[in-house]
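As structure tokens, one chain now follows by itself in the form predicted on its own.
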Amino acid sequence: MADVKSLLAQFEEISKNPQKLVKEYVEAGEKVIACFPIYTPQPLVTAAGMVPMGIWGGQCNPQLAGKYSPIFTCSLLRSCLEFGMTGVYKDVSAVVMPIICDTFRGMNSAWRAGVPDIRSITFIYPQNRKDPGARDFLIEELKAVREALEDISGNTVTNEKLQTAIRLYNRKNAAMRAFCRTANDHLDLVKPADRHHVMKAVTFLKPERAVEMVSELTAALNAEPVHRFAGKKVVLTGITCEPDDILGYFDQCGVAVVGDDLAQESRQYRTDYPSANSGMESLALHWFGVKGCSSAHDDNNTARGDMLAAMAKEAGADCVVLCMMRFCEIEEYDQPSVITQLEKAGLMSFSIDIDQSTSDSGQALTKIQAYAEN
């Protein structure tokens, strides 16, 4: 036990000091490429010899944000902007910016005009991903951010550098999946923000060191005796399910998470990049087996619902909370299927919401705390 806590604590450690580890790196010589959520394409970064680093705003008020942002503008964005404003990524070479939403199109704009010294790298991913010319359109749009990162970092990243990185990229999605699994069997040493540190450090780190990290966690997990929880199992939706106040009402309640749909957790190592004829053309044909995602239209409307009961019903889960990030115009869309899809499958559901400009949960304290006592 003492070994699962000691690694738990240098998840926590990392995930609450993002900073910490940028100035490690750039004091090591190296280049930190700062990826906005979600599907950048992070192994371009690595095979271009730098660090990519998830950026994913945090609890603050904005006031510098506001004179490029609306207040109607999602709270991570406008986060980010205040973050990027106010010098918290000043040691960053860059920032790539996948244009996914309606918001980050304006994001791009204001980013150039509010964070002037940090280059913005974006690209667009086609929401038309039936259309016979989606994937050489993405494959352009891919090979403008490779052609910036080698500007940046001097380096030329080549088919088989790309190759190498993704076949790593494929390593840490499947280390994830496996922690997730195991951490379902130790429900009593893997609490609720237990499991989402270890998401976010991962974003932090290098990919190679955190399939280390958490491989070594996993196995130690597997060491320990499977515990059976007796309490209420609920699994995540949404963009993210911060401030770590709202994860810690869970544990309070003496409620379990046993699986996620989060875009800053498990939604990004759902979806391995594909083989292919090339590394550029990998990166393209991930973003279209990407399944039940906002932010990845899908002619199926009930897609996401479906695969949110099946996940729930398979963690033995009989709820689904929807972390709804104010003014998340791609989440608000897909809530009313489903919760439909959610109710046909004779789930549960209920949502809180996530406004990363205030630390006032105690709305969701209560939700949790009616679920709990049902």
Contents of the next structure:
Amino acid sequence: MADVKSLLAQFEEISKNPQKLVKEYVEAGEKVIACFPIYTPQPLVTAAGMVPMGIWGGQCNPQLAGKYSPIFTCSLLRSCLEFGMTGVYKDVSAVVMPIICDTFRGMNSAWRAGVPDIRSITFIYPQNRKDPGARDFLIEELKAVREALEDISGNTVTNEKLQTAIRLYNRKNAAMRAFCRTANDHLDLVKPADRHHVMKAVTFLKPERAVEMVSELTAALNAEPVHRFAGKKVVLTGITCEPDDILGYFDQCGVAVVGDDLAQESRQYRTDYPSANSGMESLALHWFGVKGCSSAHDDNNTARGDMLAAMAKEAGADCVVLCMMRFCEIEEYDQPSVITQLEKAGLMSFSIDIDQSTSDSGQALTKIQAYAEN
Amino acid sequence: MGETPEVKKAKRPLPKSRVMLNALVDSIYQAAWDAEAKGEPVGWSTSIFPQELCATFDIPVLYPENNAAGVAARHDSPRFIATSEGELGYSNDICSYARLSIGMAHQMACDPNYEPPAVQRMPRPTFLLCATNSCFELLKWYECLSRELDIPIFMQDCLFNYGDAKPAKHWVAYGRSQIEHNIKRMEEFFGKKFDWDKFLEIQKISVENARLFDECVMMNDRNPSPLNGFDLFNYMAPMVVARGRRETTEVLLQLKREIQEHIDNGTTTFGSAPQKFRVDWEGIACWPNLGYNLKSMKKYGVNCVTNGYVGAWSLHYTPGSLDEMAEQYMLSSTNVVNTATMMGKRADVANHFQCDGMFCHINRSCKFMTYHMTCGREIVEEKCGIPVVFFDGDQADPTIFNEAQFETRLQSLVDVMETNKEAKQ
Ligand code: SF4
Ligand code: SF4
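Having looked at the form predicted on its own, could you now put up the form predicted in complex with its partner chain?
So here's everything in the complex, that chain up top.
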């Protein structure tokens, strides 16, 4: 069995070089479908015989994207547009774009104008999740996504293939949750950046490969003695917590990340596809099971803060760090209430800015230091 | 989105239609206060929610976007925005209407010395109506109001129409399901039966008002235009707050008469300055800077004869058809359709109105409306062959707008329009 260090190095390599992976897939004759955050029905892509890969932009200072994307919109979509316009995504067969915020409304237009050669499969999640018509609506909406994927792949997505894919994704979710739990017993080996590399790499890997690799890592960790971590522990919330520098600051200050609610990380794996009459129904019901997420309306308007407080307490953290993607308004609207609920639960919190268009994360260091020294 | 403050302008007496309009708006606020005094329900609503429902229940509803526009135009927004950004900790990135309204709701609920705005004071609501057609932010904003005031939301999720076709069948079915479900929930919440006959009547009035409003807007296509285009911002008020009321029909009929008189007499509310350029203004008004904008544009003889924004309440459906009604709420707002649809339409209108240019408000608050402009600019340039110029501003946060930049951009628009005119001659 490979040792923990070399396994973690593999995840780091993958998380930092998704393009290499795309090339490998394409050279092997496979089609790649890029999936925008947060929730895309990836089992449909797998069932259509193609490879779904997450698309998360990257640290860059956009030069072309500004033509279509206002400067006061999130850097995540601005860098995705930049990469689209500069040919970084040229090997993908299509993108899947769920409209979960106003910036995505705009991205739908910007992508068409700026990246006309890469097809966008757009769809929308119903926000009135308690309405009796929402379920049927979403099933139909997902059928259109299925049709587009069938068209691109030339394969039919049967119910059987879809159910098999769904089971695989649920196994992946379980593997990710198991890794997160186990990692907390080995915080000497799994530093904040390592944890992030695993979570991010999995968004690029085929699901079966992800299950295999993550399970192997978890097993390798389980073979190590449990480590009693004496430092401070935090839970992260937000869209992403990048670049590595920021995660490095936590480590430098002796702070461990023991859980997350990041869209790029655990939000992806928190909710399983429930059993249902058909694969399509299961995909739809998944959306109605999403809790505590800024992109999914909940009548319980303190759900997210309460969920984070419970997560932190369970993981032994005394603080939640709000990783605020600049100009991400859906997160910004939640921010005060999340802080209030955490305070009510007797927990600390602080916010740091996340911005892919700048490499300056000095303010994050200052805040992490202040917390660590507190 | 959504608005219409009572804009202070030159001292000449208000036209009769405006006097009627003001009386109508006052009566709507008064009805809300009367209900509050009796302990009856009062709603706050997003500007393009199916108003037909509460109108049928005869429950008063006020409109924070409309109210925020008025507060901002009277330069009273900073103190509410400060509460949101300071005490409550909201980012200054979120829509300024939201910051203003959440700040106001908080002061209302928590500050015993709360000082309401000088006019159009809103009582505290007991429920919220939220439609997602204008943007997704509205939903997040209303979640905050719901938390702040501890009251429920009735939602009409109007689905952003990302494609080019009209909403598919399953979209309409979802829209209709929500209207029906909301009616049921409201029956329980208000403890009243829904009167379907009255509903039909209100639908008829609403559709009639939408038709009349569109007619008034279109009458400004004459050259010279009978109206200063900015006047239309004022007449959006009844379309937002009283679309289902007979009084609105009266206001619009009066307005139509007044416009016709201007056309017949060759006069215009633009004043005596020559209308040298006909411009399509895109985006919400900069309410705190409206006076300055108008003055600058008059200086250059620019009349913004049309704007896409005022058409957001143009809902046309067959009364009695819930499907059509649901569909219309998924199509009406400028922000509920994609850029190709929206800016394609605007280009057609600019052509019809013989516009010489398009002046776009890059509104710091309204992200998607800004995308329409950045992504739609090429569509307009191609279809109309007119210059498209941007300026930065905000609808309610006075800290964003810069007078010097506005004037420079306006000048550059005028320069190109002038050159184009000369070339044509
Ligand atoms: S959810 Fe936030 S980070 Fe994601 S696309 Fe929308 S604005 Fe950007
Ligand atoms: S973001 Fe734009 S559409 Fe939404 S409420 Fe604000 S101004 Fe209106």
